[in-house]
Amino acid sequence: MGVLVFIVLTLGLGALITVAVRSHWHETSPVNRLTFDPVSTSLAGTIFAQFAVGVIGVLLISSEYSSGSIRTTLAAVPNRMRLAVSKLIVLTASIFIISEIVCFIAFSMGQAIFSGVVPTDSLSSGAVLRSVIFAGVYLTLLAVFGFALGLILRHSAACISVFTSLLLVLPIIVLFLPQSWQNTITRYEPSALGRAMMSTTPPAQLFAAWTALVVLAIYVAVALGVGIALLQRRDA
C-alpha cells in the first residue's frame, strides 16, 4: 500500500503541478522564465512522495516491534547485524528500482505536458540525466533514513513524527531565524539537499548536487550506524 501511495504521489501530483505551470506560463514574469527548471518541476511530486518512502522505511522494522514479532524474527535470525543488513538490502534495492522508474516516468510526463508551451529539457543533457537519477537516489536514501529511525526509536508514531519534523517542520522553524543563520542552516536541511540533487543548476544558497548527495549520505550513514549499534545492544 505504501509503495502505491508513493507512486501515485510522485506521478499524480507531479502531473498536476506541471499542468498548472503550463496553464499559467503566459503569466510568468521574464525573470522567473529565465530561472525556470523544467526538470525539478516535473519531479515536484517527490516533495510529497518523500514522506511515503520514509514511512515505508520506518514500518519495515518498527512494525515488528509494535506487534512483538521482532522476537520471532530474532529467534529465526539470531545474528542481528545480518538481520539488519538483509532488511536494508531488500529495502534499498526495491525502493531504488521503483524510485528510478517512477522518476523517469514523471520526468517524461512533465516534458510531454510542457511541450510546445514551456521550455523542456532532454535526457541527452548530462545535468538533466543526473537530476532525474539523483531524484531516485534521494528517495532511496530517505527510505533508508526512515529505516534507521525505526531501529533507533522502535515506535512507528515517534519515528514518523521525527521524520516529518526534519523534512517539514525544521524548514519552517529556520524561517524565523536571522537571515544570516538561514543561509547557513538551510543548505544542510534534508529537504534542501533533495532540491539541490534534483536541480540541473542548484540555487546559489544550496550545495552543488554532488555535495548535497554526500552530505545526505553522511546523515543516513550516521543514523544507520547508531540504529544498528542499538539493535545489537538492546533487548527486543
The other form holds:
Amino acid sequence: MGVLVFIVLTLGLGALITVAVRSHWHETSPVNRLTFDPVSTSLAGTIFAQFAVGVIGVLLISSEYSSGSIRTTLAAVPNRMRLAVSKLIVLTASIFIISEIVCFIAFSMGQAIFSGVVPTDSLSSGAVLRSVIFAGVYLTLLAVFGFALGLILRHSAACISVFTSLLLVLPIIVLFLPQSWQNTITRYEPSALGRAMMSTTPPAQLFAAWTALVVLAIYVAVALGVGIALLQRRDA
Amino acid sequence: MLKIDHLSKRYKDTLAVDDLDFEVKPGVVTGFLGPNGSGKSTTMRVILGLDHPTKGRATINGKKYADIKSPLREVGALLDAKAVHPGRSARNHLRALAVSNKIALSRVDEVLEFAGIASVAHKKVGGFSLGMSQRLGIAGALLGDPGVLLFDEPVNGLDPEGIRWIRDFFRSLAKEGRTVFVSSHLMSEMAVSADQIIVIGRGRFITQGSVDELTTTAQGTVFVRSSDPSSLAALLVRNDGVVLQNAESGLTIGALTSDQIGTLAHFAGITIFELTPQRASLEDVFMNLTAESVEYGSASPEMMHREH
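Requested next: the structure of the form predicted together with the partner chain (the form predicted on its own having been shown above).
Every chain and every other molecule in the complex is listed next, the one we just looked at coming first.
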C-alpha cells in the first residue's frame, strides 16, 4: 500500500509538474530559463515520495510495537542484531530497486513531456545519470532513516512527526536565523542534501552531490547505530 | 528443563520479580500460580529473552533463550495471544514463524488442524476472537515440536469445551516427556490441570509442591455434630482446639484432628452424631499463602458498608 502511494506520487506528481512547466514555458523569465534544471524538475515527485518511503521505513518496525507482534517476532528470532539486519536488507533492497525504477521512469517521462518546447537532458551525460541514480539513493537512505527512527522511538506517530519535522520544519526554522548562519547550516539539512544529490550542478550554497551523499549516509548510519543499540538494550 | 536462577527484574521503581529460584521438570504439568501483578508474566518474558533480567538468569536446557539457534524448535510459548500482526492470515503468520526457524511448512497445516482453527486459517488474525487467538497462539507454540512449553494464562477467553481440551492437551504434552509450564491466577484451574505448583506473590517465591502436598500441609478443619455442642466446644478449647464456627448445625473445629476430637468426646461421655474432616481446598491454601502479597486487593463487603 505504502509502496503504491510512493510510486503514484513520484510518477503522478512528476508528470503534473512537468506538464505545468511545459505549458507555462512561454511565460518563464530568461533568468529562470537559464537556471532551469530539466533533471531535478522531472524528479520533483520525489519531494512527496520521500515522506512515503520514510513512513514505510518507520512502519516496518513501529507497527510491530503497536500490534505487539514484536514479542512474537523476538521469540522467533531472539538475536536482535540479526532481526534488525534482516529487516534492513529487505527494506534497502526493495526500496532501492523500486526507487531507481520509478526515478528513471519519472525522468524519461519528464523529458518526453518537455521535448520540443522545454530544454531536455539525456542520460548519456554523466552528471544526469548520476542525478537520477542519486534520486533513488536519496529515497532509499530516507527509508532507512525512517527505520532507524522507528527503532529509537517505537511509536509510529512520534516517528512520522519527527521525520516530517526534520524534512519540512527544520528548513523553515533555519530561515529565521541570521543570513550568515543560514549559509552554513542550510547545506546540512536533509532536504538540502537531497536537492544537492538530485541536481546536475548543485548551487554553490549546497554541497557537491557526492559530499551530500556522504553527509546523508553519516546521518543515517548514526541514527541506525543508536536504533540498533537501543533495540539490543531495551526490554521488548 | 527450565531453570530460574536467582532471578530479579526491576522496572524503574517496582521490583516485579524478586530473587525467584526454581526448576521446572519435564514429564509433569507445572502450574505457576500467583495473584495478578505477582510477576508471572515478567518471569515468562525474561525466560523468552524479551526482557533483560536485573539479576540472575533463566535457562532452558542449560542455555539462555537468546543463545538458542532455532528457539521455536526447543521452546514453544504462548504469552500474549493478541501479539500478532493483525493484517496477516493465521496460516501466513505461522508460515513466517516456520520459515524463521527452519521448520517444515507442512507443520503449519498440522498445528492449525490440531488447534481446531484450520477452517479460519485464511482469515485475517485481526478479526479473531480472544478464544481463536489463544488457539492460534497454541498452534504457534507447537509449531516447532518443542520439548519445553510455556503458557501464560492460556484459559483466558476459552469456552468450557476449550478449557477441557487444553487441560487434556497439557497432560498429553507432559506425558510425552515435555516440560509444561503454565501460569494462572486461578487456583481452581491449577488444581485440576497441574501436577506441580509453584506459588509466587509480589515477585517472591512462596511455596512449591504437588496439589496434594499443598493441601495436606495446610491445616484442615473438622465439622462435628454432637449431643452437647456447648460442653464439647469448651472441652475442645481446653485441649488446644479452636472453634472456628459455632452454628446450630454443628461446630467447625480447627487445630485438632477428627481422631483427637472423637477420643475427647468419648471420655467426656458426649455422643457424636457426625465427625467430618474437611480438607483445605487449594483455594484456601492459596488465599492464606498470598493474603499478604496481593497487589490489587479489593475491599471486603463489610468495609464498604462501614463507609456508608
